[in-house]
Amino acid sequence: MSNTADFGFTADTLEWKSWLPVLDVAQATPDQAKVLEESHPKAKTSDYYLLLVQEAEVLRQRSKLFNTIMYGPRGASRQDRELAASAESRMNGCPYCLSVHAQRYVQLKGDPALMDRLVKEGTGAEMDARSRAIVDFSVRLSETPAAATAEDIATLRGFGMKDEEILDVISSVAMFAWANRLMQTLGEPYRA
C-alpha cells in the first residue's frame, strides 16, 4: 500500500484504506444496512463508510449533513463547494478528499486547468479573480477560523455572491476541515 509521500497530490481516482477493523457487510444489522443504504451508493464497498457504520447513528448523522451542504439545491453553486472542498483538502493535506472534489469540480464546471494547477502547486496557484476569492476563504477558514474577516465576505459579495452561497461555502470547508481530519486519522489513502 502506498502513503501520501509516495504518489503526492492528484485529480486521479485513489482509494481509502482504514486501519481499523471495518464492518463485515454480511454481519451488518438492519439498522446498519439501513444507514449504509442511506449515506452513499458505493458504502457497502467504502472501507471509510464500513467502519464509521460501527457507530450507525454517527454515520447518519455524517451522511445528512454532507448530503445537505454539498447537493443541496440552494445557495453556492456545485461547483463553488466543490472548489471550497478541493481549496480546504489540499491545504489541510488529505490526498483522498482532494482528488474526489477536483474530479467533482471539474465534471462540474469543465476547468481541467485551474484544479490542475490547485492540485499540483496548491492553494496559491493562479487562477481568476473569483476563484482566488473562494480558494483565500477557503484557506483562512481550515487554518485558523478567526482569520477569516468580513473583509472576505465583502470581496466575495463584490463578485455577486449571496450570503446564502457564502454560508454554503464555509459550510463545505468545515465539513471537509472535519472530514480530512478524520480521514486522515483513521487510515490513508491508496492507488488501486
The other form holds:
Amino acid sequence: MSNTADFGFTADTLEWKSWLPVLDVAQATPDQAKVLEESHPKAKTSDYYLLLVQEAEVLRQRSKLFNTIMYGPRGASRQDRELAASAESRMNGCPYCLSVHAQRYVQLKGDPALMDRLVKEGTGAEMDARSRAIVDFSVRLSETPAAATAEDIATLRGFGMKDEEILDVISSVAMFAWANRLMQTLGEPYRA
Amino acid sequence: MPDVLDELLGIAPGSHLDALRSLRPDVRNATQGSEDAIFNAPSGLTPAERHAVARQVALWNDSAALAAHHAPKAGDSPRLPVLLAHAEMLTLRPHEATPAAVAALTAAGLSPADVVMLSQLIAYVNYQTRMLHGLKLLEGGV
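Counterpart to the form predicted alone, namely the form predicted together with its partner chain:
Time for the whole complex; same chain goes first.
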C-alpha cells in the first residue's frame, strides 16, 4: 500500500494488525491489565490496545478522553458526534476507523443512505443541509484547524445547535485527529 | 481544575468557555492527564526531544501559542531529524504511512514503546490544536 486509503472504504467489520510487536497479554503488569479493562471490552485480544498499552498511562488517559467525548451524556447527539468522526476518518483516509464509526452512526439511528454515500463517495456526497454543515465544519477543522471559521459556527447555530453541542462536535473532530493518526500509522486494516 | 487548554487560551473562571468546558470535566481531567503522561513520564525519548517534536507539530498546525509553550524545553539530539520527519508525515500526510516508516524509527534506536510514545505525542498535539482553534471560535458566545 502506498496510501492508507488504497485499501478502500467499507462499512463492513474490519480487523487491524500492528506493524510493531504487541504485548503478550500473559505478561501484562497489573496496571497494564487494568488499563486494558478500562479501555475497551475486547482490548485484551486487540492488537491495537496491546500495542498502545506498552505506554499504559498514556493509553489510560486517551481512553478516558475518548469515552467521555464520544459517549458522555447530554450535549450533541451521539449520531452527530459519530458523523463528525466518520467524515474526518474518510477525509484522512482511515478505512478501519470509518468502518467502526459508520456502523455506530447507523446503529444510533443516523441516516443509513447518507452514510452509505459518504463511505463510497467521500465527504462531498449528497446529504441534508444540517448534516452538510456538520461535515463541512469537521473536514475543515481536521484538515487544517485554521480553515474552520466563525462562519461555520454561525451556520451550525443557524440549525439550532447550542454552543455546548458545537463543542462536542469540535471535541469529536479533535479526538479523531488523534485516533486516525494512530490507526493509520502503527498498523493496517484487513478483512477477517 | 483548569487544564493546559485553559492555560493556553487564558480561559477565565466564569467566562463563556469556562461554563461550556465545565459541562465535561473529564475532558479537562484527561487532557491534563495526557499532557502529564506524554511530557513528564519517563520514556526512551528525552524530554528535550518530546518538546522539540511537539513544538514543530504545533507550528505545522499554525498554533503559535502551543509552539511557544514547548519552545523553552525543546532541545536537539542526533536522531531528532528522524523523529521530525515522522512527525511531519503523521501530521500533514497520515495516509502516507507505511511499515517502512515505522522501521526507520526502530533503525534509529527506538523501542516499540518509544514508537508508541512518539506516535501518541504527535497525535495528541494534533488533538490539542483542533481543540484550541475550535474553542477560540466559540469564545464570544452568541
